[in-house]
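Encoded as C-alpha cells, the following chain is the form predicted alone, with no partner shown.
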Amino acid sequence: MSMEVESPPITPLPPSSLSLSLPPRPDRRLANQLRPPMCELGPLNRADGSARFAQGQTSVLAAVYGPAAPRFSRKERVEGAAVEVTVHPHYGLATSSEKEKEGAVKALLEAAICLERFPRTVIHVICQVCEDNGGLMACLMNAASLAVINAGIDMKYVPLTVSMALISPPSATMKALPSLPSSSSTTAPTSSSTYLLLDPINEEERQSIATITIGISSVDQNVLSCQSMGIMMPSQLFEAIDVAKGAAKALMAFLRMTIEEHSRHISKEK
C-alpha cells in the first residue's frame, strides 16, 4: 500500500541580505528555499520497491527489481550485487543526456548500497521522468534512493540531492537575469557579484551562470557526488557545498516523517 506525504516550501538556511533584498523568484519563493517536496513509497505493486519523489513541478517515479539472479551470467559479479539503472525522458526516445543521468545515479546507488551482500545479482533501477521543471536531477537520484529504501536493499546511508543555480543580481526584475557565457568565455564571475538559488525551476537554470547538483551524506554529512555545468570560482563552489549540507539536512528531516508515516499506513492495514 502506497501512501503519499506532502510538504511547504522547505527553508533549509537563514535568509542572507542579498537574498531578502531580491525580488520574488516565478513562484515566489526567497532564493534559500526549496520546492514543496512530495514523496509516496510503493505506489507501484509489482516492482520489489518503487516510490515517486516530486519538488514543485519536477516528479520522478522510480522502480527497483531484484535483487534477482541475472538473465546473463556475464553480468554476474562474484563480490557483490551489480547495479542496473535506466532513465526514460518524459516524452520521445532516450538520448545521450538520459544515458550520462544513467551514469550518475548508478554512481551514487553503487557507492550507498551494501553490494557485498547480495552476490551473483542484479539490482535494476528504472526511472521515469513524469515532469520535468529543473532541479530534474536531484529529483531522479532522490527518487532513486528512497525506491531502493522501499526495496528493503541494506544501504550504508541514504544520499539526498540538491540543485543549486549560479545568477548574478538582477538590476530590476528575474526577467533582467543574464544569458549563460558564450563557450569563449572562459572567465568566471567573482563571489560578491553572484548568488546562488537553491532548487532552481527550468527558467532560473535557462538564466543562470551555472548549475550545480550536489549529493549529501546522510550519515556524515560528506560530498558523495558533483555534477556541474557552467563555470564557477572554488568560492562558489565550497558555498554551494554549505548550501547543500544546510539543504539535505531539512530534506532527511521530510524523509525521515514519510518513512515513518508509510511505516504507519502499513501496521494499520495489517
Given for the second form:
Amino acid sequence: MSMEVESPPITPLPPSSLSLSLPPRPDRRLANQLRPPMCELGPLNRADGSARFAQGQTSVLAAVYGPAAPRFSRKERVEGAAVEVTVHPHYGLATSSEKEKEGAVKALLEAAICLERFPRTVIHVICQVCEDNGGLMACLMNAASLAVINAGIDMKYVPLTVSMALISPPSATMKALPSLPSSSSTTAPTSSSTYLLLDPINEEERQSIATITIGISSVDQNVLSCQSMGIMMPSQLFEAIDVAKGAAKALMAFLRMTIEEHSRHISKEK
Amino acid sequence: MSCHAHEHGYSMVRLDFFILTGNHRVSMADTPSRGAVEEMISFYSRFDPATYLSDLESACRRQDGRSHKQLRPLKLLQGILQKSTAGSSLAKIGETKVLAGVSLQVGQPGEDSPEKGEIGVEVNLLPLCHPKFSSIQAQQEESKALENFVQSVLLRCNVVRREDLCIVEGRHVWKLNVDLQCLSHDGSLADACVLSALLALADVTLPVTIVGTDEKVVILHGFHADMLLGDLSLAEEEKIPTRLRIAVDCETGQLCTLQKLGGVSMASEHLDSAVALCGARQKQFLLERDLRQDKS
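Show the same protein again, this time as the form predicted together with its partner chain rather than the form predicted alone.
Every chain and every other molecule in the complex is listed next, the one we just looked at coming first.
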C-alpha cells in the first residue's frame, strides 16, 4: 500500500550570477538546488495517516491518529479539534529543542487543518526523525503535512516548507570578485559576501551565519511560517522568502505527482 | 448577573455594579477595582470573541486604548540584586515584568570549544504571573520553549562573545547561569525575557574579563484581518492566532530572528512593515539606555 517516488535534484530557479562564484557545496549542488525529495505515503497501516518524507539524508516518518476522542475531557475544545504533536529525535531522549519543534509543527497544523470540522476531538501527530543531515525543521513540517493529507483530514491549504542557510565564505578571494548585479540587490556592503544556500546539510548549517525555515501556502503563495535564527539584514530575509516561494512551487509539483501516483496505485489494487 | 440581547444587536452583560455595552463604553455606579474591570473585559472577550475581534477591526482603538501600531511603555532597571547575583535586571513591557539574575561559575569548557565559555538559561514561570501556570505541565511546556528561544538569541545572534568568557584556554572558562523569573505576564513574555537577560549580562563584571554585549530588542506583533498590531498584550495574544516575533539589533537594525508560527499566510509587504515597526522599540530601548547612563 505504500509507494516511493524519487526524482533528480530539482533546480527551481535559474542560477543567479552570484551563486556561480561560490565554492562548490560538499554534494556538488548549486546554491539554489534542493536535494532530491523522496516521499512514501501510507507506510504504516495501523495509523490513520502516515508519510515518510526525505530530502537527501534527512528523513522523517510521521503518523497521524485522529480525529479521535480525547483521553482526558479537559483536552476537549468545543470550537474545534485539538492538535497534539510529538517529535522523537533520532537518538537519545527528547529535549527542549524537540519541544520547540513540536510547538512549531503544532502551530503550522493548527492553522492549516480545518479544525472546526472536528470539534471535541484530538488529532495526534507523531514524528520520528529517522535521519538528520540538515534542514530537519522543514522535513518535519512537510512529513507532518503529508501524513495529515494521507489521513484524509481536511486542510485549507498545503504548507510547503523549505530551509535555507546564509553563509559567509571565509576566503579572501570571494571579496576580490567583482560583485555582479542580482535581481534582488542589497545595498549594504557586508551582504555582498554572504550567500543564500537552499536546503543546507548539517555541515553547511554549522558554518552558517543564519538558518531560515520558511513555510509557504500552496494556495496563495504567502508566508505561513518563518523561523530565522542568526544575524542578517531584513532585505536578505525577503530575498530568502522569494527563493522559498520558488522552491515551494517545485515541491508542490512533486507532491501533486506523488499523491496522484499513490491514488492511482490504490485504485489499481482495488 | 443577567444577560439579554439588546435591541441594537449587541449583547449586554450586566454585572453587579456596571454595564458593558458592545462599543466599549463602561459606565459605573461605583468605581470598581482595576482587577474587576479587567476580569469583566476578559469575560466579555471570552463570551463573545467575534464581536471583540470585529470591534478591533472597525474601531481604531485596542482594548487597552492603544492605536494599532502603538507599543507599550518600556522600563528597564539594572543592578537591582547586587548582593546575591553577579548581574541583575528588571524589564517591564507594559504590565509584563521579568526579573533576571546572572550567577557565575568556573568550569571546564566543552571538548569542541576549548576557548569558549558557556551560558545557561533557566526560566521560572510562577503561578504568580498567570493562573494558567498553576499546573506543572503548563509551566514546563512554556518555560522550555522560552529557555530555548532566549538561549538561541544569546548564543546564535552575537549577543555575547563566548570567547570573552575564557580564563585559561582548555582548562577554565566562565559558565554564566541566567535565571529568569517572570513576575507578571501580560503578553510578550519572550521579549521581556530577552531584554532582561541582556541587561543582566551587561551588568556582569567578571573578575578577569568584562562581558560586552550587543544589544537586541525583541517584539511580538500580531496580524489580524490584514492589519498589523504592534506589541501584543496578553488578551490579544490569546485571541489572535497570527503572531510574529522579531528580534533586531539595537545599533545596526540587523535582523536576529523572525519567527512566525501558525496563523494565516502573510504577504511580504506585511512582514516588511512588521520589521519596520521594530524601529520604534529600538528607539524606546536606546532612550532608556541613555537615561540609565545619564544617571550613573
